[in-house]
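Only one chain is given next, in structure tokens, and it is the form predicted on its own.
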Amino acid sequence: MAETEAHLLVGVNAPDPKPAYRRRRDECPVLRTGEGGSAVISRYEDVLWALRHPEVFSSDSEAVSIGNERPLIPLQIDPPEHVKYRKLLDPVFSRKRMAILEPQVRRLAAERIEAFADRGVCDFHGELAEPLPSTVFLQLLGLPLERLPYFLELKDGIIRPEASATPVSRETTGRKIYALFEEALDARSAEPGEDLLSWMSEEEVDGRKLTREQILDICYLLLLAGLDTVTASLDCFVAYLAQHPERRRMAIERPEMLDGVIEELLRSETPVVTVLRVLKQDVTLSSVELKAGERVALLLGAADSDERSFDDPERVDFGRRPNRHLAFGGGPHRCLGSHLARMELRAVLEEFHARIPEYELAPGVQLQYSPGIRQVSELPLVWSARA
């Protein structure tokens, strides 16, 4: 990588990456990394255009390999084939269905919070942000909760691999994920339940039942998304609120603002920083020519803080209207689980603040954010224990 390019990468994984994002947008909105014909796109309008045109910026399996043997459904299937899978899955994750699930999520959140509320200290990541969404997801699929540590290990092996990880080790992890769901599907064949796996076993696309491979390819994707992105969002949100007590109090005192709080923190924090695509056609963006076959990273975090599309974007404004952020992506591949994520974020934030309205980071803590999907591995909070 050229030295003139390398300085643009500095700070992207910092606690506040916005200055680095700004340098990207201003100095090199389409940055060629010099590594195997790849580029990074950072301005909002360019990123949005790319997301809306999968015939040019394809999401198929050429864009990224994450240990899977076949394209993940529906992420790595482009239109028009993509449409039939979204038609099948969208109702399962609709706003209406999530409203039915919400009371159960709130009960789970309340139970976990009550377990540490009297202590005056917790690791928000380890005690709430990670186990709560993961538990909800496992219940949806009908997977055993006692195996959560193993599922998280598999997920991390794909999304957050060790520095020493190789493509071979990721493929090994991928085979374990397939084996996990093969075992679960065998169990459903013997004894169907009311869970998502049992439902998929009976559903049809194009007048034919989903094949076992199709179900495995859907489940592989759901495992990675369901055990990571809401956790990362909760970490980012509460880390911000812990360090900005005046903004937190405003959100608590005006509960009608909570939807705006969630949307603005999705924009400002943008936990899923980057999505990957591969070019199917030549295209020119921001006066830079890109060629078919090149791999491209769409920098959602930079797009969501672009002053060309948002007024005063580095200011967190809970009343921002409109708020057309790209935290859930955009276009045909917009996040399947966005309604589930919003419901879980609202439920956890309300239940947590109802019991622990005043808190801060533990003294001396320096938060470390992960690359790719912004998350903190530990988020120690302290507050005055209840009498």
Contents of the next structure:
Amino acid sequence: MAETEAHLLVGVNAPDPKPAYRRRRDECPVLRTGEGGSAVISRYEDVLWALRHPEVFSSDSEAVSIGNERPLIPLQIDPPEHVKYRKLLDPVFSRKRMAILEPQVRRLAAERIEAFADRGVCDFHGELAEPLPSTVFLQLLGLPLERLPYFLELKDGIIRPEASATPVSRETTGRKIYALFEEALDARSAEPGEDLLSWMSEEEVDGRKLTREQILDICYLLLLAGLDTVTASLDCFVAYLAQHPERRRMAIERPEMLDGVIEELLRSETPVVTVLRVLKQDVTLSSVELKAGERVALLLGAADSDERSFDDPERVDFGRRPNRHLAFGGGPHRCLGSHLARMELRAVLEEFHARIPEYELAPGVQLQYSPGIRQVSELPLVWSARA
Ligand code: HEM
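Same protein, different state: after the form predicted on its own, show the form predicted in complex with ligand HEM.
In what comes next, the whole complex appears, and the chain from above leads the way.
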């Protein structure tokens, strides 16, 4: 995946990727990246069609391998099999369930922000955007909070192995992830609690309890899908708000707009830039013939700034209605964690702005966005410290 991504994402991980997106859509809406590479699809209507037709654009494990030994559940299972896993998992991640979690998430966010609010400077990425979603995840699964650094190491080992001080293969990291969840499941079965791991151990699909392997395949995916994505969104949102003070003040002064702010920043930043598929049938998109067996990258970022589908797409408009962005994907594999993600984004932005309404990027900082998932390795902010 790394090789393919490096090739297809040229220009797309710039601080402002929109010019690169526009070139792709206008000049080559279906771009072939060469021998063994993926075809990159960038127009909104084409991307949406692909997302909605999994019988043509399959998500099975040929589309992407991220160190896992078996297909990830539910991401690498195509319909109709896919439906039964979503039926099981959707209620656990519903808007209602996430609302119950919200006070706890706010408390965690407030504690972290209080730790640096008087300092007048922080690394927003390292001190808040990265640890917060992971802490929420550990609590949700019922895992010990002292394992946080190890979790972050494992997730980075899969998502950005090249950035590690001591790189190991994704397969090696993958084995450590399975071992970690095995150990946690043993602990939960000895002493069940009110957490997701204990719950999964009791649940049934097709009238049979989930097997240990099925639970591991769900947990592996949750670890990779639920942590980096919220971190990246927080990085992208706060980097934008730090550099657009008028917009930030508007968002703070009109709290009723916050949901619109989040949706519009999800659209304009689209932190998960691409999703991957493999073709199960020949198909023609934007007059280009694609063949069964080809691998395909759907460029969600480019789709979300397509002027064929959005008015004035390069303008950030917090009042945009409707806002049918694809930041959470679309079709059957649309993000399972969207309610959790929105709740975390809202809680962090509100708690942060309540304590630190005026801030900017530290002088001289040049933000470097990673490809694939748009996050920064550091986001230094400065503000006037409280007296
Ligand atoms: C703002 C944060 C997030 C963004 C931008 C995001 C984005 C996405 C996208 C684009 C997909 C579609 C993947 C595809 O079609 O191949 C997806 C799927 C998924 N996401 Fe998220 N996600 C976020 C947060 C979360 C969280 C917090 C969780 C944790 C529960 C989560 C769990 C999942 C799962 C399990 C899938 C696979 C669903 C399926 O295959 O049916 N995501 N996400």
